[in-house]
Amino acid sequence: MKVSYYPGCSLHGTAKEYDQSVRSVSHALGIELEEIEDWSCCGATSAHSTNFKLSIALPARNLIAAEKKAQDVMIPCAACFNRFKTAEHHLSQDPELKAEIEEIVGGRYQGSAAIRNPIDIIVRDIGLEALAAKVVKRLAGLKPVSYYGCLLLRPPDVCRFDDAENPVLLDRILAVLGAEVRPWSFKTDCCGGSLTISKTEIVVRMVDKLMEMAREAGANCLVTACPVCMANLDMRSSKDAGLPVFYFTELAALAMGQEGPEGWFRLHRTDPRPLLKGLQLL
């Protein structure tokens, strides 16, 4: 299976351990990733808070640029997906709107290539036989909760990824890798998002909620796909009340025995090995 990729700002930089997990499970698992040529910023997170046409504009730019193959573009980061499910949603709405963002851009939208995150193509084109298929390391032990965050579901209307209420597809693929998913209602709540950096004592307590919750579910880690609310998991939770956090591509990747999920535990502020040491999982 092949796909283009949009891997965003957040993948090169922040998020490296993210881009690398994605690409190193996508590589297992048969999908292909070609990454868009020439790809730009999406606007992520702030263009929709300034400039409404630049915020269509600018995931529009790469929209075109991956229509040029007839495929579909995964894109791993929450932010990044919603603002270009956002932009599609619009050009497909207004007719005139369509026609000022193509002349802005220098391109013609034509709205062929599906918007995809990594979770949905796992589930839906591999399988979850498939994925089972390649795990060789159970993760026995790890009792993780799957935290959504806002992103990757909302608006229901625009988005269309899983249930908005109580998204299950993340679950599903934690279970098949051997986890004991525990159940909690927080998937969707918001960790603070960008005001980590405006008002940070606000995002300490929104995600000091989190963690309070997640322990009180009998979870021992926090499982996520979205860079935003990694970053504030790992790094906001107050002293002593943080969890550790992953990407669920790090974890498909150490129960399929790849290289390099210790590598990138390294980069996480709370450091995740001495829980999966703990359980013999490193």
The other form holds:
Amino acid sequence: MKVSYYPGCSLHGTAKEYDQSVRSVSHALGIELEEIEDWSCCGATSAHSTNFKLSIALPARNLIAAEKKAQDVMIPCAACFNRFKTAEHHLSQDPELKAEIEEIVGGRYQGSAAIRNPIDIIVRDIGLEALAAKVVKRLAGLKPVSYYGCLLLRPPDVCRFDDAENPVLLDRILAVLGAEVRPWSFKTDCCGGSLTISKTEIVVRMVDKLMEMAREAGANCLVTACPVCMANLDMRSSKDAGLPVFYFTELAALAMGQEGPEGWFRLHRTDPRPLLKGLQLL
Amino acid sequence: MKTFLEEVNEKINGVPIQRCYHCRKCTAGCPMAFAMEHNPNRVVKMIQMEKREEVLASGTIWLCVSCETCITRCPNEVDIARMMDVLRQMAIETGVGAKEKNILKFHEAFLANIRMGGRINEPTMMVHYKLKSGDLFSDMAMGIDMFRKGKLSLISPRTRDMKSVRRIFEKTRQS
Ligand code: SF4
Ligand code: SF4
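Compare with the form predicted alone: the form predicted together with its partner chain:
Full complex below, order starting with the chain above.
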């Protein structure tokens, strides 16, 4: 299948291992990515916290550009995904706002391109069996907890691809890769998000709690689909309290025997390589 | 003149917040409640009681991280997360400013960076924020580590059609 691709700013910077692993896994699964022409930032938390119309107009600019191609839009970053879905929600509910935003952006919005997260695309369009067929190295001994965070699934009537309180799709993907997924009750708890720079002490406290709960659940790593969660979990735990954290696509690439994972793992702050080497996965 | 409650409801443009019956589900699930001076459901009550200055000048509205747990769980579909957005915007528009100054400075630096290049360039955005906030030295070691790993680069690709991006900022400017 062919999809439009919106990497967003993080995936070109601090989350470049997410971008590379998404591209690599997509390629292997037969998903062709076409980057949206001349995309711009979605505005993230900073736009919607301070200026509602700006927070709708910025994603709308990209949606309108994406609509030139009749295909779904894949957005790996949970934060961008949430802003696009929210913009879509408001634009489809409020004709007055839609007219105003179209004037601001200078283009017509049709609402024709479905906004999708790769988790959803892999499970629903590619299928877990097709994914299983590509696994050459089962991730035996890896005991992840899946961490969805806030922005993939809330609010449920906007995001709508998995249960908002106990999501399971990421767990299923990880199980197919051969990991021994641990159940826990913090799948959708918050990591502190964008306060990481301006209110670091609060975020450290939240991340430490998540790490503690992950250990209590018997996990030896955490898995996410969000660059903001990754940055916080990987960099904000106090002292040596942190477990390694992975993007789910990094693990998928590893299980599929692809080139690349080792270089991506090198970019993490909490080095996951000792864990993987101990399990003979690297 | 409109009451504070009417004004907030109008801006939320959804379920009126007085549907809240103070079950405190939002507060129980709010990850930031521990750091806030007023619980999220209490803010609803304060709005009904016309405590405009107290609400807009509170740190609470800035500490809300928009995790959307409250709206997900509210039995009455009261959109507390959206209410917090509206209150922050009212604090800016009415000149009350932000009690949590650095949180607003971060948002300003972030948006200024988009306005400049269409996309966030993390290092220049951080430098801008640090100059604004005066918090110069925290996270230095981490930043240097990321430069070394090639995660941060001063030159990242920008949006070419900057005219359209600037137009969006012009046209959505709050008076
Ligand atoms: S969950 Fe809803 S009804 Fe309950 S206190 Fe919060 S806003 Fe009010
Ligand atoms: S959106 Fe804000 S108020 Fe609502 S639960 Fe999250 S942090 Fe608390």
